[in-house]
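Shown next as structure tokens: one chain only, the form predicted alone.
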Amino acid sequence: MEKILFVNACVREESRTLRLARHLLSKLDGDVEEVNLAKEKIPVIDSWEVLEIRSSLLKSGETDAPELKWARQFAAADTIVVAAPYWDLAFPAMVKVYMERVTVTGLTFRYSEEGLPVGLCKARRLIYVMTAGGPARLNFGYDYLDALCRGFFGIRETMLFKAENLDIVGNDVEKIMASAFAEIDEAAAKGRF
């Protein structure tokens, strides 16, 4: 049975992107493990002290630490699905805070002997779902996403779905809504996941 492993960075009660992300994890086939980023309160990265600590547990041998966590749930995961609202052209600080926490040499990746980052993530794809209340032509945290798979975990495919413009007065939130809905079904249909 295939690990799915949901990110949610959904704040709202309401979240439009959580109702997205939901109908595409009905769509997968697998075990889902949710890691809830506003329940969570997973602690910044603050302090020199924080990283030698993590340096520690990893040359002992201690990956199973608590502090490791979220690595060790990424790398295992066959495919990831983060559901994060459009802020700020790109994401909620918290996503970044659970990224930082993630990227960990000799559990998401490693450096080769030329330096350069190789991935040791499972996971076949990563998924990104959003929502913005105007328009995302810039998507800076799909793209900051989707350049971390590909370039330090070894994650060859990303996905976005989203749906944009809810903000708008006279939009019809939920035909935007269907449309974006539609999208995943069809991604579904043609065995995309």
Ligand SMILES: Cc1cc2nc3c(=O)[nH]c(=O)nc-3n(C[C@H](O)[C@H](O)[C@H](O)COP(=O)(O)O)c2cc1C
The other form holds:
Amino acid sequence: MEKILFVNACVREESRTLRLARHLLSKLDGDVEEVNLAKEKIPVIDSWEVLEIRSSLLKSGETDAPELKWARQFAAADTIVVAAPYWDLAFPAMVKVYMERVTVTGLTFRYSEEGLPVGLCKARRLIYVMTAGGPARLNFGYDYLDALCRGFFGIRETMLFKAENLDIVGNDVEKIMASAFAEIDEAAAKGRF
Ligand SMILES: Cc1cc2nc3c(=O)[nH]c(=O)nc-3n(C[C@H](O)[C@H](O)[C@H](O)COP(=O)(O)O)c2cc1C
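The form predicted alone done, now the form predicted in complex with the ligand:
Complete assembly follows, chain above in first position.
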């Protein structure tokens, strides 16, 4: 069975991003494990001590420590789905906090002798789902995750599904959402995931 990791950064009860992500997940075949970032409240790495604890766990091979669970889980997934609303041209800060917990040397990537990152993640792809109030021409959230996937984790494919302009007065929100749903259906029908 495929392991699907669902990273949920949606906070609104009526979240449209979550609706889109649930639709995408219904098209994927596998066991879904969810990390709900709003509920998990992952601690920010805000002191050198936190990093020292992490280094000593890695040095002593204690990779089953709770502090490393996000990196372990991320490395082991076959497909990763991230659902994040478009906030301030990127994503909610908790996604950055999560990624700092995931980007762990020896678990999700390692450095080669030349000092270059080599991916250790199993996933074939990461699928990013978002909705935006206006147009999302600058998309620092998706671009950042895409760069990490390719540059660090060894995840070669990233895909983006989005619904934009949802908060523009007069726009037909359900029509825009339906067209985003249809894009997902089309990708599924073409066997892209
Ligand atoms: C804190 C915050 C920041 C936002 N920043 C942007 C932005 O930079 N550009 C934009 O087009 N919409 C922005 N929006 C609007 C959201 O992207 C939009 O309402 C989105 O559909 C929310 O997703 P949700 O329904 O899943 O919560 C922002 C909304 C919030 C609450």
